[in-house]
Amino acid sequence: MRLGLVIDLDVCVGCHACAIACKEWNASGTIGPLSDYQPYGAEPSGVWFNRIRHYEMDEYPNNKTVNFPMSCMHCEDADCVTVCPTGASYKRAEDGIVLIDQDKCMGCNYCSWACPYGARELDRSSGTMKKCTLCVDRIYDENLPVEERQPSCVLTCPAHARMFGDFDDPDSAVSRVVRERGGYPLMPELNYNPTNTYLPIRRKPVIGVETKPKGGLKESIKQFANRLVRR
């Protein structure tokens, strides 16, 4: 079994409710919580593990602002597991999901400098490293509903943008939707085999000089609600 997530870059609006919700998950769990810096004060700063990156593409009139969620992985060859020099950072056989043991970290930053992805950070309170669980202790957890057996972010996304499962199950939704999709995992040439992966966005025709409608900014806004209507 290899757990991870799939991230839909079309879909997603950058709300960062999956940062808010996972944050509030972890204010206590397997890592223990999520420390915050000055919350109230000129610098606020934090623990978070899911953080969102906003990017815009291409030019007026084709520009589109995409959303980018940006988690731990989960890679298969992960090397923040190879460099940690206490083997407090280590990938469980059982379903892939790398998580470090707190007991054993000693705040070396090793694992962050090996993590292209960004994903690793020091809590400065407690003096050691955290990341993304996948929300461990609740996806196992039999007290709770089958359906609520998911990661925090899943569940909070308003837009259904991230889905949670097994990717080595070839008829699991998540392998469906990479298949249908054309998913890809964020900078294969790594080598790391990430396993979240990322759906790409649907590119809209674009709008050339051509196209531009005649009779100036009357007639431009009369199509716009067209298009709007037709949607």
Contents of the next structure:
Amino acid sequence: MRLGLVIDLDVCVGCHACAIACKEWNASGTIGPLSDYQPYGAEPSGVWFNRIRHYEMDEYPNNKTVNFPMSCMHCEDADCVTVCPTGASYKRAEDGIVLIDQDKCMGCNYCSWACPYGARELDRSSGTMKKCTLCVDRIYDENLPVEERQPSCVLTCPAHARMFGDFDDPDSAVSRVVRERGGYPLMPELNYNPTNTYLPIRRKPVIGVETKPKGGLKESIKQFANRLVRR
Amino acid sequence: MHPAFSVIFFTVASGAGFGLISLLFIADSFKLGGGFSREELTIGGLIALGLIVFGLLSSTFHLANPKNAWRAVTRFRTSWLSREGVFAIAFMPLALVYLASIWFDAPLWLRETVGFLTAVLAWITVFSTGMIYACLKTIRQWNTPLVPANYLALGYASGSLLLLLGAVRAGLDTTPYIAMSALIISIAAVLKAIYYFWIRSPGLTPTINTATGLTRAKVKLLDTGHTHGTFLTQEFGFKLARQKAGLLKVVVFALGFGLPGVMLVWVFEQQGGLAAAAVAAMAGIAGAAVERWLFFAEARHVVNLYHGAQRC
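What I would like now is the form predicted in complex with its partner chain, since the data block earlier showed the form predicted alone; can you produce it?
Up next: the whole complex, starting with the chain shown before.
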């Protein structure tokens, strides 16, 4: 089994609901608590497993805002695991989930140096490294109804931009959608073989932008005057 | 990368210590310049061990959870950090046996064998320290064989200058020590120069386009999605102005290689000159410390691509 997420960039609206749900669930999860520093102070900061960044692609008038959620990619060739000197970082053979043993971590930051995706964050309160667990304590919880045995971020996403499943199964929903939509990994040139896959933005016809019609003499004078007068 | 003082102190001090004890073995084997006395060799060896131990202790200060530090030797098969720890620990008893065999006038074969193994383990340990950085694919400026080469060259350069200081103090013929220092410092300077030329454009690197997969058009960051700094910006966001880096490179060469070189000539001319040898050693170590700071400060982690950098 190779569990992971599919994130549809065409659908994500950048609402940060997945990040909040992740924080809420995992603050009391297997790797929690997740510390906040100065939550009401001048410089609020804290540990998050899932962060959403916003990019702009291309230039006006063809520009498009892309909302970009990122968490641990649960890489096949995870350097964060091999560089760890204490054996705290490990990748589960049975489902490919990368986890950190909080009782073994010495907080040397080395795994975060090895991770190109910024998936690992040091918790300054406990002195240990923390990261996305793919909600390992949810997805195997047999007390939950089957449809709720999914990571918190996937369950909460109001736009359904996230999917969770087994990439080793060619008939799973995630495998199918990746095939059909041309899903891709991030930074493939580093050869970490990330499991999480992103679905590209679909090409849409460019909406034409009409140039402003030229005004008469009066408009020209008005514009000239506007340029002269400092606002 | 954020330059952590404890790591800089650790790599500079233990590098100089490992360099010193390796070269001490050579000086002892070949009786360079007449050869050190039993007491002088032992004191030199203890100074080297002191540098190594203080360095290793200092490296634990950058750990956020040092109570688990003892576990750091358990992943020898995959982690260079673990390997470094194992080699450093294996080095210690050997070095102590070597110093004891000097002090108690052990048979020559024992002294030579243990001394050789000590020197080899010192070399391997410094190499492992370099590989901790060189094995990271995420930092292009570090992911090069030049990095362990530089760590070794600078460690041995600092060690050779400390050894020369000892030779002057002991009143030996300093010529072979000066020659050894001059050679190692030249090699270190050449390697450092190659490294500095190479990192000006370290070849193909990930870009914001490959990092986001948005390869059809120009991409720029609109918003990082957090209100203030995060662990990622604190650890990887350190930026150094190009001009300042250039100035510091001049300092590295002037302080680390130029000044010790001039002082070597002085020591040679006078066949002595304790002050000159001391200045050479201090300058060499200070230069290595500046070099190490720059090594961290100039490194750009690919995670910066997600925080707006166009290229790393």
